[in-house]
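In the block that follows, a single chain appears as structure tokens, in the form predicted on its own.
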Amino acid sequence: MKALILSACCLLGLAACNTSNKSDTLLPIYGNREAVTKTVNGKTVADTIYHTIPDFETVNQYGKKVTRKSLDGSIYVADFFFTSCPSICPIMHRNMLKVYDEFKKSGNVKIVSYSIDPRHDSVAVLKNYADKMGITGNNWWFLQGDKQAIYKLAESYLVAVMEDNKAPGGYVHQGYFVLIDKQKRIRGSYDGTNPEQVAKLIEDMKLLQTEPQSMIAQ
């Protein structure tokens, strides 16, 4: 548990360090970024390759495939958590319902909550979790995949999950809501058990929103 913690604060740290702060943009731009330069018109100009997030192929509460492409068009907050949860994951759903309820008629904004125990979460468990929460259309995906596949995918949100057979549950994870651009880009990170937090994430999306596709290009 502790060199989970340590290792959430190093990623966190390091998104920190490396968050965007161009004046062009309304919310920073976190993860790693390298400075390339290219050829435009015959001159060689300065550009900037941002962290973002990887495909990835899973299946959704409907039987139905999920990958990165999904998601093409829409910003997105996404999470990790598993059905039998018994510590933080039902408070982090109950509050996720908030934004559901906000965006649910948006058709630009969807939510993804990743399984971390995908051989319990069949898509039988994961629609049934679904409907137990009033969860209906495809605003709101709880998707299941290979499971190591999965915990590598939680590094690039920078979210931190393992298994440990001494915990509740017999998983540890962390209980951020992670706002994702539709460059696939990683532009805020919030405590989902902390309602304050959770009102702080509704308002940064809707400031996403707003932001012109011009200031977003990469």
Contents of the next structure:
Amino acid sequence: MKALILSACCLLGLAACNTSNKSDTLLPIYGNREAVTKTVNGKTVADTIYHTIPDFETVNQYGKKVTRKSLDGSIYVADFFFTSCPSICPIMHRNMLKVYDEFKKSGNVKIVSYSIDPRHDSVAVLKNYADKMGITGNNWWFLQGDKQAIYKLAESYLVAVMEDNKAPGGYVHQGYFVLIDKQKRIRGSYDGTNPEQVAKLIEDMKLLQTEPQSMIAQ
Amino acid sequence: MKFTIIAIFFIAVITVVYSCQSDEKLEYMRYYTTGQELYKTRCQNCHGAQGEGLAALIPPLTDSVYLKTNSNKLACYIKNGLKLPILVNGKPFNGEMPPSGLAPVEIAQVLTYVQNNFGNHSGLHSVEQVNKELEACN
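Return the form predicted in complex with the partner chain of this protein as a structure block, the form predicted on its own having already been given.
The complete assembly is shown below, putting the previous chain first.
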């Protein structure tokens, strides 16, 4: 009996612990991290370096150059696709349209879709695709760049892509929507083919938008 | 007791109704349910769970008039793919649907599903019809 009461107390304690964790509404930070020590005002302090998205060089559907810097000051969602993709891309972009509609009036939120088939997806092809999706302005960019560089970049977003003659359309890739904060850190990864996960992404984006500056500056 | 009698009565009624269903109705049901599965695995990614399509890239399957007037061409579209400027729900589409690789009976099943869902009511699209339509593909 005593043991029962004791274990009940333990459970209660755990539950309390859980709820206090939940009230901490910050999104997690993904990817490798490194503990470092640095010197601030003559004192040695511990710090963490998080995985961030490296620089990249692409052009968007308007033929304008887009790099890592073009996304400064924005939170953004990234995915990897190709316009002639017969499998998961239509599902992904049907769902991404919901994200676009939700945030098209917010200046500091962007969507970037990197083409993994730059040979076919020229700027003109991407512009045509964007037009048919009904995308205007600069909230959603469709990006084209050097193929090997894009494949390497996908790894830093923790998304697997590769060429495969046997796959429908000639490429296999994962349908993740990856959420990046203003410091280029990965804050979430969602299955872009699953409407519930995409709804969660939209909620998380609203949370990330309101993340206090002090957190951002850490 | 009363309850049992009522239950037996209902079972009897259901049995009678069920066995009275014409063969065609049963055939239709079989086509429809298999067609639904085929739709989910082979078409839904592009055309959507509600047949809503995708913006101006992929046409919806909700234009009953289009589906009716082109009914005898649909089998060819599904078999060989489609790359033609078309007008669906009053909007122009000029995309590309890849060949499906489906057998004639599967084409009949998926068409029966599509043509009796998303607001369409065209009844059975039989494999005999599909075979005839496929002979006329150009």
